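The chain below stands alone and is given in structure tokens; this is the form predicted alone.
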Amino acid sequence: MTPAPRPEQARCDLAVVLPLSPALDPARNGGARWPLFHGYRGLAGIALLILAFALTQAHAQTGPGALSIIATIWKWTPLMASGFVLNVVISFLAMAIGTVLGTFLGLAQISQLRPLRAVSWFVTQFFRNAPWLVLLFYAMLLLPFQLQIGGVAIALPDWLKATFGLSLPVMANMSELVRGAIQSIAYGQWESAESLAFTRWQTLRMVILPQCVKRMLPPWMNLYAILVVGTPLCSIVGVNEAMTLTSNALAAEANHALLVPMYLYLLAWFFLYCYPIARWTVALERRFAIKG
């Protein structure tokens, strides 16, 4: 007769779980389960799930001619870039514009002078809370379409007159941007600047504006990431840039089967340009997060 095995030599038929690969742990990749949908990999997966998206519905509506709309789509990527460059600079003057007047206006809103505080918080409150499209018809009507300075005539072009319309609700932004990192700062560090005898613009300059850079980066990127997305707008008001040239390209090859292969083309560029600035936000907000 076999004796009973003792427990120390008992087959273990458990099934063996071993650690997940590094690339597949959340907790070794910053939460996500899917990464090619995180980090740097996930941008060019989700861009070319886009394309991916796009081309599939151009087979759909061609059929065996797909290839034909990749050529054509590839034929306009000149013209189209020329387009979305445009959107690039007016995004970026349109943040310079607003990021300067914003400070000074953010500046407004603490200051000692009542009338002044008043006319900075209802200027901030118009502008952030007035829908940008109807800033930018009002920018391109009130303006002028050209300026005199010393008898000769400087043109400003509809571009231009788009950039100074959009840079208001950056400017009212940035505002309140201004005014919630200074107020976020503890009062002992005006204490002791005063303690130090300087005046209140030295405290705001050297001790308390520093530390409101780090905690405004954060929301100032992701500011001009949403201007960014916001400067299609100006195709509405006559501005040709990438969705206006997209418009006139399509008109011109006066196919309906590249409707949306082309515009899903350009949310990809559009993408492709943002993301990394979402990205590179949250990086900046777990570095400087402020640790209570």
Contents of the next structure:
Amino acid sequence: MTPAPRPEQARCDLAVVLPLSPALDPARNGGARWPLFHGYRGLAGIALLILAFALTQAHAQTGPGALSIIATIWKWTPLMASGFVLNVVISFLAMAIGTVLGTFLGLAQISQLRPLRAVSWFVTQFFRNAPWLVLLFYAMLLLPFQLQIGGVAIALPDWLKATFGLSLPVMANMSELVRGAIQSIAYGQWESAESLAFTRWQTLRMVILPQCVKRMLPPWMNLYAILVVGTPLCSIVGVNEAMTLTSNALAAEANHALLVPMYLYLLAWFFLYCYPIARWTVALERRFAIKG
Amino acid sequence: MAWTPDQPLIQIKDVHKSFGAVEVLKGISFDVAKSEVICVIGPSGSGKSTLLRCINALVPIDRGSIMVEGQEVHDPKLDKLALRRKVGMVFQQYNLFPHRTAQQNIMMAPLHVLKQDRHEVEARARRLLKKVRLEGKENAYPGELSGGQQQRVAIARSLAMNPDVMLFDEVTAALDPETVKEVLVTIRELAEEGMTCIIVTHEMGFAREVAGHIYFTDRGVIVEHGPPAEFFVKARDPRTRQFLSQIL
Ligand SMILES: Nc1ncnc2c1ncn2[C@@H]1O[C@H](COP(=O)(O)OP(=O)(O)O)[C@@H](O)[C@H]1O
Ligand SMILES: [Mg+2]
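Previous: the form predicted alone; requested now: the form predicted together with the partner chain:
First the chain shown before, then all remaining chains and molecules of the complex.
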């Protein structure tokens, strides 16, 4: 069964923000065949599966040491959780900054001023096609450790620099989302607004953008979910987020048997955070598809 | 030289318009007096929509002159917004704003373009909905209305700006046959109230009844024109006769 691509999907040329692949979308595979993927009960099921797998792994490696592994993981949970909070904070901030900047960049891409259009197109394409890790490195290297604003020194800790770094690809993807959404609105909407003597800005603000918001919401949420799973990249540039702290814990324990279960545990955290967002996105898409 | 109502409300002289290498309007000229209703007919692709779009400056012309109430449209210094406040336009595809209710669609331009008082605008929106026989549909979204109902909301939305002239571009072409009539009735009432109208249509019966003058266009020129009684009976040009024989 290959369902026809949804219009939103066809209109949006961002590989990064495509909705769940049809094969994984339970609604279109008649849910029942994939009970594990369905709703929050399924979510708990998957989490349990991951945990069980982690335990069997641990068991296979250390025999009766499984219980001690659980205890060890439990011991480090508060530290990992504190790291995960930072991942969430970074993702929120990067998303907020990227969304605001990306919206302006996207609007600039449809500007009537040719130079502005050209520059914003270039900036968008540049950051959209740059590896996130490279952008992170640049952010760490190029941003100062503190900002002087009117005689006040504002410290820029590493995690904040990393946040700016991650907000760049978000900005670029958002820019494309905005441009694509605006261009997907039927031209008749512009014409009728113009014939009612709306200015271009009024038309955008009152007629075009409100219709775009609905179209952009699902891919925007997808972008967020992808950003979240991208935040462990910050560990490479030395930010004490969940991935770094998990690695630190593993180093402190110096027990090979812990490697797989600990990282699986970390994966489960991300999964539990991101999967509901993906489900919600699909639900929104379906609702918008019905309401038109 | 100020415009006075005894002069033609719209004066079109030798209008040329090309899209790329294709000349779509090849010297169109006609006048429309105040309260006059004219119908423009002709095969599709003959430039009727383009002509209407030129009149409210949605499309710039290359050569010639379009005067609306003495204001030259073909002028780089033209205040397009001022022109469009005087010229209402209704489209084949209704083009209502789908995220706004019928009443909000009608209210938006008077509120935000004319900056009129909200209470006044709301009262007028209700009156207009009543006028187009859509009382009770104030809070319906366009998606909840039939094609004919949407088109009547679109007419009310244009009227809310109190235009001096209305342009109708094949406004019934996308409608089910049953709903065509309700829209035509609305337009006829407008015409009878003295609204100046330029109507592009394929509804010959309607054109015959409502128009004071009929223009037949083909490939960017006016081939033939006249009052309906003459036009339909005594069309001489073979292109007109062929078109009429196909459509009648
Ligand atoms: N914006 C445009 N760009 C290029 N060609 C256009 C545009 N608008 C209309 N045309 C062309 O101009 C011709 C006349 O179109 P139109 O005015 O819509 O005719 P009608 O309304 O009589 O069917 C057509 O060949 C059409 O393809
Ligand atoms: Mg047309």
